[in-house]
Amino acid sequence: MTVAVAVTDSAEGIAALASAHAEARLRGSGLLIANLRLNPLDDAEIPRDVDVKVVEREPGVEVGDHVLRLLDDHRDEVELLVIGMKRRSPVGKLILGSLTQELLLSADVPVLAVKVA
């Protein structure tokens, strides 16, 4: 089985990757990284103690569509999706970020949403 993670170029993306890595180690599973950044991940950021597959975002594909397509392509493998969440103001808490909301509502697997400590 595999833990999937959506990695953005932000503190939330780094937190999501760290949590997904910890989950993969705990479960004894692989790690499927959906790189949503404009540039490839730095080699130092890619865990070496679990089986890792990095999938780069295709140009012109919306990030939510990329992650959902990746989950669909690996539906028999992925057991958990990990995403990062930004802290919200009291008003902002009424409305999640559009990507977060899309993935929470549309993913066919359990979703672990993490925030920066």
Second form
Amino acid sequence: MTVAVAVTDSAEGIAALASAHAEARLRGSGLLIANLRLNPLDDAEIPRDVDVKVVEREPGVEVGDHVLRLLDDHRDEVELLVIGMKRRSPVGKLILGSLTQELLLSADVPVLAVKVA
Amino acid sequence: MTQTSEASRPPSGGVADAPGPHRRRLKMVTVVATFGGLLFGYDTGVINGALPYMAEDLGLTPFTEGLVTSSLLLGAALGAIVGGRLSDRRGRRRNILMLAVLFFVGALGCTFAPDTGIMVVARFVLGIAVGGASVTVPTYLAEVSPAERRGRIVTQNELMIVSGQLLAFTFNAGIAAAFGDAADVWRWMLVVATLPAVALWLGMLVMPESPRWLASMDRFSDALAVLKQVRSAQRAEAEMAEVKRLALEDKQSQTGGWRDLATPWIRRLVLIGIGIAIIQQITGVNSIMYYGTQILTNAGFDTNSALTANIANGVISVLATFVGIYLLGKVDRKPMLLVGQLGTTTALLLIGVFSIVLPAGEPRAYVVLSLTVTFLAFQQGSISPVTWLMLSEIFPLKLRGFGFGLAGLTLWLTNFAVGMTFPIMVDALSISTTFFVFVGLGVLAISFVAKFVPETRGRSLEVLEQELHARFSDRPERTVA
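To test you: the structure above is the form predicted on its own. What is the structure of the form predicted in complex with its partner chain?
After this comes the whole thing, all chains and molecules, with the earlier chain placed first.
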């Protein structure tokens, strides 16, 4: 079994990765990282004490679809999806949409939404 | 669109190209494709000399003058977006063939336009071709050229654009001198643009498709066949791996999109890109490229002398482009941009001042001419080349398609706004006040560059990316590192 996590280029992304790592250790499962950044993750950011797989974005695939496809491809393995969340203004939502909302509504696995203090 | 960054790479697989008939073939490809750049320049520049006659013949007001000039630029904004997509989907060669037809049809439409409405539509169609050429021709050229010569061949396209404008200014003056005061003289100026369109179409019929595009469609044997036409046999084999890698890189450059603007450092980077595009146009360069003849008439030349004097504007643009290309290799980008902005802003300030203190007449006309020439020297010798290079350098690979596309669109729309409002502003505010407005915008542009634009020269894209990331990120561990 594995814990999936969506890592964005923000403090929320880092928090999500930390929580997912803790969950994976607790459950003794692997970690499936959907990298939503435009750069690869830093080596130092990738946990070494659990089984990790990082999946990069494909060209022309929206961030939300990237995560949902990953869940689809690992249908019977993923037991939990971890995402970071923060408040987005109505205008921001209008322009950029809300990844959190999309994943909460569309993922068919339990979702853990992590906030940054 | 990544040509410039690739230019410095050594020849692929260490195999240098050997002389042979393929060299002539490659030269042929370059010449034919740059007709696209020439048309771009001619069609944007021709309005400069045609407008005074057209305004009289069609009874144009300042508003419709702006519309006739700038509907082309609105078309170009559309053409740049659609053209980029089409050339990715259907191939560079087919796209350029289609653009040649549009260039031809648009030019004929303008030539025979009986009234302002049809003229505006025809100029819009022509604009679609101009915008399409602005993205497809440099891409095609970069993709057929060997890596070590890519930079030079692509700047050759820039040169063809300003040469096209010079050609238009020269033909305008020549035709006006030959036909004198005939009402239709402007139609002859416009119809000349059909000739390079025919040459482009006929030439492209026998030109090969881009090997990189073929590779991106997984047509590897076709790609190799094309490479063998434009490289020595040994070099062609060696280069296939690189072509495949670049095709993959191009695909990756299309990864980022709107949603990535949620990340603060990317949002700022894209805003800087948009800013660089705006300040290239907001200098008002195209008020001179499109309305130069009128500015000179306004200053005291009669129409015929103004048309001839305007050729100086074209000549300096071509010369300055040479200088600019040379300087790019020697000088840092940011100071070059700042000096350029200072130069153009000062020249405009002086035009405004002298337009007030000197009475209209030959002396003022010559002063204004020397200042427009000075302006263009700074614009084409520094601002314009730096703009294009910086836009190709500042975006991280996966954002390049989106970032460059958005900046390009902004550039055309700003160009449109300047082209549209210039005659209206001159009419409502007088020419000196109009130039003072551009001076004010120039001052804003200078502070923008000083404050926000990063230096991109002499750093690999990777290093630059990390630095920008650290500067604009809210992710704690990166800012510390």
